[in-house]
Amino acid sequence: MNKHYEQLLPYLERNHAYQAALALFSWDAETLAPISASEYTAKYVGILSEEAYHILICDEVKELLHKLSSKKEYDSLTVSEQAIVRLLQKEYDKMSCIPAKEYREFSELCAAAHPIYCRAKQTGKFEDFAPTLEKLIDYTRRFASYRAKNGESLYNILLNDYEEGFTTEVLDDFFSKVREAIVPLLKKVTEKNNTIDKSYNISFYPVDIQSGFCRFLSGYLGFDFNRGVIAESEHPFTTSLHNHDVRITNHYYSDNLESSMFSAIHETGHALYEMGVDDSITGTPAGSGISMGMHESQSRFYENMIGRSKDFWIPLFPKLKETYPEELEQVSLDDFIAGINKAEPGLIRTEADELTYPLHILIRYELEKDIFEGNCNIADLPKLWAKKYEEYLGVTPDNDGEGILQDIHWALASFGYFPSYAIGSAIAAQLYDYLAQRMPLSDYLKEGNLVPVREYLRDHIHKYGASYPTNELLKQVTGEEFNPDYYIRYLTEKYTTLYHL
């Protein structure tokens, strides 16, 4: 092993230990912690964040990175080691320009913002969260400005943190294609919405029974309960301390069968990615998914391409009917498949069907871009949100809880994250097209055999963690870089067929 790389490892291990502790605090805050604990816990989060900051942002790490960046030393590293050095350098460049005191203040603000956001969402009052949101945006804008070079767009800097290379220029082109294809298609589909009945979805489904079936679904897909746990939270999510401790959450509605089932499938897709990371790189900067877009591609692949297909439910539907014998007594497999794929404009992103989903992301992308380009005031966001929902989806929120406060991302200062959902959906379609042509995917699903799919994704994507950039990894797997045409074609063909257009 390169001696300078070996000298770097203790810093990586110490930093990851702090990051794991912070992840546990975050997990606890959203699952079990009492709400009154937040003010005190925020202080501890701030202290741990500052300590983690100092472990990496120091002269010793700076010097080691400088030595490892020379061509001779860099070329002596393995592919994974090169990725770790490259990613650490990116993180160092990002963090070293932020004063430690400001970083700690920001970390405390993020921890304190969560309960404020939750209360505002419950009451549906954006004005209760707006002052906190404005502070989060100010910090984010300031930190991005520290990194800006030669008039670089602040929003591009934020986007690059989640999806390297996917600038506003790339995304403007992508979302333009989505808008031009999906908006008119949705109008045609909406006119025929009454041809699909999914009233079964809003019967009474006891939460404990839902929880049991969702646990079964996660295991069916390959979730390893020896290395993972499932809890309940307001907003379903996945977190990973390392590849042997991966945690997912779900949320249950007693009058909505689909919500928790597809959240379970979605989050399990994320978990399989994290569990599939090779042991040799877990706990390092390369020990997680390469990007949020690639991560979302795995969850959306399982949730939509697999989880909403008839083939997937052929072996599962009898068990679902046994679980809810009265509620689904008159529902056939074909009725169910049509129902879970029905496209209907709605207000809530996480409950959106495949066709309307990218429009939810388009709205958030346009608003975030306006925020960081200085084209809107924070106080005006609820009105702008409602206007865009009316324009693209033909619906308007009755309150801020089902409008601008529905997502937790801004309360976490995760600005630039949202486009990754749409990127991930597009990558999922690209992967699905590739796999369907190279393995008997339909037969595997009808047999209830998810192993070949899971193993293929693990061997070609998951085990590498963040060793390769998104486009490079995608090209290794499919032979081409990001191509949204597969996504547009997938949605167009699927909904044209489903609604007999």
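Definition used throughout: the rigid core is the maximal C-alpha set that superposes within 1.5 Å between two forms. Keep in mind that what you see is a predicted model, and the values were worked out from it rather than measured. Positions refer to the first chain, counted from 1. Compared with the form predicted in complex with another copy of the chain:
Once both forms are fitted on their rigid core, the CA atom of Ile348 lies 2 Å or more apart between the two forms. Comparing the forms between the two forms, the C-alpha position of Met305 differs by less than 2 angstroms, with the core used for superposition.
Superposition on the rigid core between the two forms places the CA atom of Asp407 2 Å or more away from its counterpart.
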The other form holds:
2 protein chains.
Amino acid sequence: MNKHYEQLLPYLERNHAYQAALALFSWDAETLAPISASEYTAKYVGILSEEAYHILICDEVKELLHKLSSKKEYDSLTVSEQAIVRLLQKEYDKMSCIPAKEYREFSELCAAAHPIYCRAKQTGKFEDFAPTLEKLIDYTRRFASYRAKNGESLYNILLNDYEEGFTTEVLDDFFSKVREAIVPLLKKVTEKNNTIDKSYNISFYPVDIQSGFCRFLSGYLGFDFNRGVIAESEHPFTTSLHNHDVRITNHYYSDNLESSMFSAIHETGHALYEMGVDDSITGTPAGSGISMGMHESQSRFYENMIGRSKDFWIPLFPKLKETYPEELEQVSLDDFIAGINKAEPGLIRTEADELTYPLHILIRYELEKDIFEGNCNIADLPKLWAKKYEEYLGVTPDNDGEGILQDIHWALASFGYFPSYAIGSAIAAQLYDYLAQRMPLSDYLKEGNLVPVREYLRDHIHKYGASYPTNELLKQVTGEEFNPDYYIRYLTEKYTTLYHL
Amino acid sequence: MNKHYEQLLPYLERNHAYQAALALFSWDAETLAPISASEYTAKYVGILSEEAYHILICDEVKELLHKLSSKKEYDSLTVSEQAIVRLLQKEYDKMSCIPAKEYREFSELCAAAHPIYCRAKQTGKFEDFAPTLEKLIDYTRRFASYRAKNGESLYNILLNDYEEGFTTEVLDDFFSKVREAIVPLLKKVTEKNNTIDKSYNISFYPVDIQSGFCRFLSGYLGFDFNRGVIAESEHPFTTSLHNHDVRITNHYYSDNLESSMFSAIHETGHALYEMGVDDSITGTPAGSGISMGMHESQSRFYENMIGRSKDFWIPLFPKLKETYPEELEQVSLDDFIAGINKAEPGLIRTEADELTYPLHILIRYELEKDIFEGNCNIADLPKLWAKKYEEYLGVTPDNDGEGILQDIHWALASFGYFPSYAIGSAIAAQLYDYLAQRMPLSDYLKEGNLVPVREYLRDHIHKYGASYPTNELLKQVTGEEFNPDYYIRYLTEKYTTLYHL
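Show the form predicted in complex with another copy of the chain, please, the one above being the form predicted on its own.
Everything in the complex follows now, all chains and molecules, and the chain you saw is the first one.
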């Protein structure tokens, strides 16, 4: 092993001890911690976050990274080691160029922004949040400008933080395809929406029975209960302390059958990624999924391509009917498949179906791009929002709480994050197309055999963690970099068939 | 505020951030973490423990403690500040006198001892653990000797770590009273044991119903669900991240009614202590109960003096019967009170009733004293154990797993810890005697009003955390230092009455 790389390891391990503790605090806060604990616990979490930061952002690490960046040294590293050095350098550059004083002010602004955002969302008044948002944008712009080289666009710098290589050039192409294909398709679908009856979905489905069935579903997909746990929280999520401790949550609504089942499948998709990371890189900067988009591709692949397919439910639907014999008595497998795939334009992203989902993201992308390219006033955002929702989805929010304020990301200064959601769906479709050619996927699903697909994804994607950038990994697996055409074709064919268009 | 004390605060706060994280990891390991996680997580816990240690055991803290130890500076501090300085100095002296190399070797020995102990317990063979125990004792002896002043006895140094001021002189007096009063009393009780029928206790009591009733009991006693949570684990315990996040666990056996109810009451007693600590000292070395004995006094006060009294069950027994109408149909309140107080000599400490419990502790005390005063060979311990169990309790273990190996404490090198269990019971009796004179306790219990006793304990004990040593606190509350006579009298009167002796 390269000796400078070896000297770097204790820093990585120490840092990850803190990351594991912070992940556990965060998990605990969402799933269990008593309500009055947060104020006190926040202080300790703040201290540990700061200590974790200083372990990596220090002169010793800077020096080691510098030595490892020479061609000779870098070339002597393994692929995973190179990735670790690269990712650490990226984080180092991002953080170290911000003056400590500005970063502290920014952290305080973020902390203050949270309750302001929550109140504004509740009262539905964007104007109450706008001054804070303006400041958050200013800081984000300034911090990005510290890293801008040769007139690089600030929004591209932000996008690159979440998804390396997915510039506005790539995304403009992607989202224009989405807009051109999906907006007219959705109009046709909406006209025929009364052809699908999914009234069965709204009935009384006891929470403990849902919980049992969802646990079964996770195990069916390959969730390893020796290396993971499932709990409840307000919103479903996945977290990981390391590859032997991966945790998912769910939320059960007693009047909704679908919601928890597809959350379980979605989060299990994320969990399989984290559980599949190789032991040799867990607990390092390469020891987790490469990007938010790639992660989302795994969850959506399982949720949509697998979990909403008829093949998948052929062996499972009888068990579902046994579980809810009265509620589903009159429902056939075909009714159920139509129901779980029904598309309905709505206002809320997190409740959107597979077809309307990318339109919600498209709108955020267009607005974020306008903001960071200086093409709009913050005060005008709700008007722009309403116009785009009317145009693309045919719906208009009554207030900003169900409009531009519905998602917390901007209040966390997470600008450039949203596109990953749609990138994930598109990658899922690309992988699905490839896998369906690579193996008898349909037969496997009908037999209830999820092993081949899970092992394929583990051996070709999961085990590498963040060792390869998204596009490089995609090319290794499918022979092709990101190509949104698969996604457009997948949605078009699926919904044309489903609605007999 | 004293400026050196002020300089000490950031060290305390940083250290407590780690302590909170470690408490959370430990809680999580016992209640939820997946089975395969431990190997990986242990590494991170080790790193955080070491970092926490270095925050307090460092030259800067040493220097500040030195400055604060001058009479002038010390006198300028508040009572809690003085306690914090005193406790920190005690910890500092204990740790800093051990050469780093020896401490590392000792830590490695402890880690290795755990599986050796577990295997020996399982096979019931003390001889497999004896060589390791011998080494653990040697290290403990050596570390204690570094602190010994003027020929102080090593066992007294160990006892002082757990319970300040409770030397062998105090404990010899205490335990000889226990032996002289309880051993003959137990013989008489055992002869009349068939007069109490508690067969109702062994029936089918569904776990989820037990869990609901126990939750109700905790709330009834004043457990604040905004500041605490209840979960399940193999053995019930209490932990605390700070005074706004106090957690208890329970274990439900579907064939045992009593077990979980009295665990709930016991752990709630511990929790009320931690929840009652004043906000001004939480997260400092004084921010938790003063000692293991004082803590145990609170849990046993609630479990035994309150929870096993007829007065307590007068308002509750109808609800218990409603909860288990068939199982308890033939059981009267008096049958139930006799049942939950029935004494039966047994081999296992953790399953012991109120009367036999101190005899288990007495035996450990006598053996520990012999060990550290050099009066016995390690190899002879099982024989000595059997002799004492026969003499005091009239029972003999079939193997060492249910004998000397039943408790893990020695494998953790926790020598001097056991006496605290009996000290706790005795303090509980002393407090009970005082409170029963101080307030109409019996009436309150019959009315189902637990508020006055809870508030009294909070205002006179809990809020101070570890600000006062046990004896000083006891004197403040009851006007008297530790006095085991109350305990002896309490047990004698209770069991004489119960068994009509």
